[in-house]
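Consider the single chain below, provided in structure tokens and representing the form predicted on its own.
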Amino acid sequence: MHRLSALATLVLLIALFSFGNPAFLSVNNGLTILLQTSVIGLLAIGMTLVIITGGIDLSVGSVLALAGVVAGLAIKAGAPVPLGMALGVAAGAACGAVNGFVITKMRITPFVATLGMMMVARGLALQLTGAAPISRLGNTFGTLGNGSLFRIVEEGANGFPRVVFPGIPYPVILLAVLALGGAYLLNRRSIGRHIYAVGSNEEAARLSGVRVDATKIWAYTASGALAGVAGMVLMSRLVTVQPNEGVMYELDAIAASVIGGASLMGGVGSISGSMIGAFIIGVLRNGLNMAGTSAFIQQIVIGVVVIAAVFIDQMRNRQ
């Protein structure tokens, strides 16, 4: 019911904004929303896995920036673009693994552990770059973020190229593939059942033979890796590595997961619900932008939506 209500909210928002501005339903604006939502959606997949275990990951925004910096430095050093991006994703996964190790082996609460990683990763990104952007990474670096599948361009009457169909952006395809993969793991594989079991009742899961620590480390590693992937998409769109990118992105990822039905108490959540939550945030931001609403008001609106979603979650838990 929570997921259905979130979907109904998304449809209502689309209808409301399209009524206020006919350009909202244009193909170009739809592609803009998809591109803007892809980064938050990637972060929300990993965040959902962590929240279902009963944890939280405040470091994904900083890990996103650090992964971009690692990839940018590797490419500047002469590594091929695919290898550089792979190293960036690996750096994100390493940060997530450290989070999981600190939480499970050192018995530090997820809030404090990931808050520390948030500061460490951001500090590393700024130190490695001297707080300066890394540019001139080549056109190939921008393919992932700016390329599209099935793009159709023809020569116009004036001799200039004319875009017939802009194509499906690569970040959207990547988001769809990883979302389907995450849903498959959660619903069809043993690791998914273990994640739900750990979040529902950790002690009962341990007595049932579930390797609780390994499951948590896996979830945080996956969250870090997905933050690395999101970093590759974002930096590729900019065709420049910005060490200051990703600030407050962790809050958007948490908001998307909670709006989509994930419970902060653990044991409840789904990838499909988180995708709906991510698109609610994306549609809200885009529609308010088109209406000329300031960025400060947008933050207020999204904050109110998050509070309402958490309140509904608390009411559900009481019942």
Contents of the next structure:
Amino acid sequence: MHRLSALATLVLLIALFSFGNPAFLSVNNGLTILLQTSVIGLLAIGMTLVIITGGIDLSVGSVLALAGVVAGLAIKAGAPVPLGMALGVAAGAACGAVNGFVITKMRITPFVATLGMMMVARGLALQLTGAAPISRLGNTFGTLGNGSLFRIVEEGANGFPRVVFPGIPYPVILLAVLALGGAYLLNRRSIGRHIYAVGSNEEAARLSGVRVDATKIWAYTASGALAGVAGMVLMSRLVTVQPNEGVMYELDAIAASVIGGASLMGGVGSISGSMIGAFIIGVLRNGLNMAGTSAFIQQIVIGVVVIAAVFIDQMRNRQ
Amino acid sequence: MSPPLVAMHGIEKHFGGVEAVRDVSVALNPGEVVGVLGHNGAGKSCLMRILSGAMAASGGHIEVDGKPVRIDSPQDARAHGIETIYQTLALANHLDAPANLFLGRELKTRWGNLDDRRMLSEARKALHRLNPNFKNLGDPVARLSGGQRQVIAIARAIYFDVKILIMDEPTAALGPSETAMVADLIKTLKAEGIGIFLVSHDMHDVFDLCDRVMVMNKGANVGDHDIRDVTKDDVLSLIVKGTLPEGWAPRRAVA
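Here we have the form predicted on its own; I need the corresponding form predicted together with the partner chain.
In what comes next, the whole complex appears, and the chain from above leads the way.
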């Protein structure tokens, strides 16, 4: 129900922006939006898992940067690009596992635990690099972020290459695959069922034999790993590791989940909803950009949208 | 004589300096219904939570079928055939009835996916056995009535291979017809040789359904009697004062 209205909002926004600017509805711009949204989308998958357990993960923006730094340093040290990226994702997962451990075993609230991790991971990323970007990582490092599938180029009449279809960017394919995977785990596997149960009624889940701590640690680890993947995509797009990238990205990811119907009280949410939420934010940014709206006004608009989405949802639930 | 289904020996539970359960021993035989009575805070819920694995005891030990067992978690208790219907029902409000019924023990397909279709059909059977009018199995249980929620909690406890059933105030949220259904169910389970601990405040239920009563007062077991040996006034005296009335003798001997 919520997803339908969110989807309707998305369609409405697209219609509105296309009406205002015909260039908005072009294949190229569509692919640009997909590409721009992929990082937030990846973060939103993990964030949704965590929010459904009744938690929150404020560390994803910093973990994204730290994962990038780990990958960058590994590649600089001579590791092949795929191995370096795998190490980066593993570093993200490790940060998430620490979050899960601190929350379940040390009994620190998710807000505080991940706030701490947000600072620790950012500090580590800056300390390891001396706050300087890591560049000259080679062309292969840029493939994930800049390459695309089914790119069709033909020679034009004038002898110059002409791009018939720019191709589906790899980050978009990655987002689609991971979103489907996340939705599959959440809906078809017992770990997903347990994530909902823990967020809905933790004590009931425990009494029913659900391993509550293991379930939460799983969710935070997944969120960390996805932040790592998002870091790889972002840094690859820049072909440079920026240790100060990803600031405030966690808030976009939370906004995407919440617009998509996830409840911060736990027990409610879906990957498909969060993807729609991520694209609402992406379309808004892109459309407002094309309309020449300033970045500051964009922030105001997105802030209002988040509050409105939650308000409308609450109104409906009260009926 | 065969050993009791379950025997708790010298169970202790301390919270800091507070002794919630003091050296309590109690046994339960196959096909026996034992009423567990006492004031709020007398320790009866604590004792039952220890048996169901929801709480760790500070001391004492538990035997199932004469063999000592460790019950450290609800999973352990279930592995020994101990099922519990909690007073709070312990349901996940956002999940539907089948998901709640199979929570922690989901049915899976060959590939390890959730087998929602089989869980739905099994849940329908189990729920209809208790309440033939049970519909909207796909709704989150938050939207169901108190009686329907209670039925789910009961179905969850008896669907699996139960030997020892703990019922904590099972009729508190129920109307008269549903209460009668629970009473019938207790008799059926009893005939199947299942042992039941019935925690209740309702003296009428206890005298109707139980073979034995066990009364707790300030954490201690102050009386464990065949139901035929006591009257309601005797039990009340145990609950309130912790002792039987003066000059009490087993009522059967007197009669």
